[in-house]
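Presented as structure tokens, the chain that follows is alone, the form predicted on its own.
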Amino acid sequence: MTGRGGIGLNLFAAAMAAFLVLPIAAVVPAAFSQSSFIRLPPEAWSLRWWHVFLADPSWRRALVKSIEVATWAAALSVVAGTAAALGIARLRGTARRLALALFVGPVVVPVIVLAVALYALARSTGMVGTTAGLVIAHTMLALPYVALNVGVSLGMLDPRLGLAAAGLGASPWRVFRTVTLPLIRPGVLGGAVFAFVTSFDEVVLSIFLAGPTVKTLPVRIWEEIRIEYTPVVAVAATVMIALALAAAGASRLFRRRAA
């Protein structure tokens, strides 16, 4: 598309992008007020809160928490989902419809009703309010993202090159880790990346299954917000924005030299 038409589609585009990027972005200038009421644009810029932020316990270990829960998250569900996506391409007709309702229901169920579900069910195996609890949740709810993810890239693979290497000899698990692996690579840092998003954002879950002394970031956030409204929970905000920009900005890298 050229000419007005072209130029009118970027114009809606961009505009599309701002109305959805802005609201977000307005968080970063609120961490760095001087006041202590949330105020846009800031009266005086600081790093106070920067320091109210770092130098709490409980903001330290809430972020220390939300990453190791969504690493282990995102690693589970790129072991499970990606085994899951190579079993779903093998299936045919309804056993493959079948397979993939069922492994995007948890993004197609509300998150809610999960929550409540998870609550009783950890609640009677004692995981309610332990490290362990919240992974396994997370992961079950970051897994569709990588069986998909990855289940795009088997789409494009060609299934010739399997069948070549597995002709010279290769054992299944050498094609996997040599031929099929390397060309889906892709998908599984795409599908990593989702995961670990999914789980360092996830706040319904998290506020169901957390205990006084496992807190993860957006539980510790929306702690503050039901207490005081202060620019500390910017400052949070603030670095949750920056840890997914920097694992999205780190997959593009990965796939990029993969490429």
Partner chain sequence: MSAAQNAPGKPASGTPAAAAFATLFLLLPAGLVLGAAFLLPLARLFGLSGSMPAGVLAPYLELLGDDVYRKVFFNTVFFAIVVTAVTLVLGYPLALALARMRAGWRALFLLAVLMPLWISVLVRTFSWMLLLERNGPINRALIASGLTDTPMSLLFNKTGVLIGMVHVLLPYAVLPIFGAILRIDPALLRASEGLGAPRHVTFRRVLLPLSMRGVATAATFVFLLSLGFFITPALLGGASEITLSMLVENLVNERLAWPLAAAASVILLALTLALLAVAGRFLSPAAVAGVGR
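Please supply the corresponding structure for the form predicted in complex with its partner chain (the preceding block corresponds to the form predicted on its own).
Only one chain is given; partner chains and other molecules are left out.
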């Protein structure tokens, strides 16, 4: 592999890479089993549990709800996060530090604390079990990543470009649309994909806020595996892996275009 690492170090790295990736892949064969319980590897293969997944309205609804919530959360956090990144870039000194501290907040506060706090508020305002409640919670979680991501793109931008456009008489909105946005587009698109996956993968806030009515895919999986589960849960988990990997691929594509 390489001269300087030494064979022992590289073997260790290979073992660690396998430790990181293989356990996640283990759930995929479980989705294609024939029997009613999960045994790895399955003794007989079939699409039986995929039919069950697709025929069960509660799983279908959960998948659709997950995509709906994630789409809204991604859209809102991209708009609010990009605007915020532009705003933070205009701040100096203490105001900038305070704004950054606030934006890092949802990242460092333990998610169970956020979940219980939001649940208490949502209960008293009738937001438990509403799509809007989940969307707002997920937007709060994803927004800081978008703002900080776009902020990095903005930091690499030559400020003279915007000033030149403004000096030539362009309105601030026109400067943003024709100069700034095209240049920070990779950061914005990357942020959008990231926000979508953050929402799509989110479990803890969702199990508190979902109520009986707006169960997302992770909430359904969580409920199933806490009791007795069949391979249909492995199907749902495989669907989640496939979607997350597609998003990761898209995000790499955006980054490559940027380079």
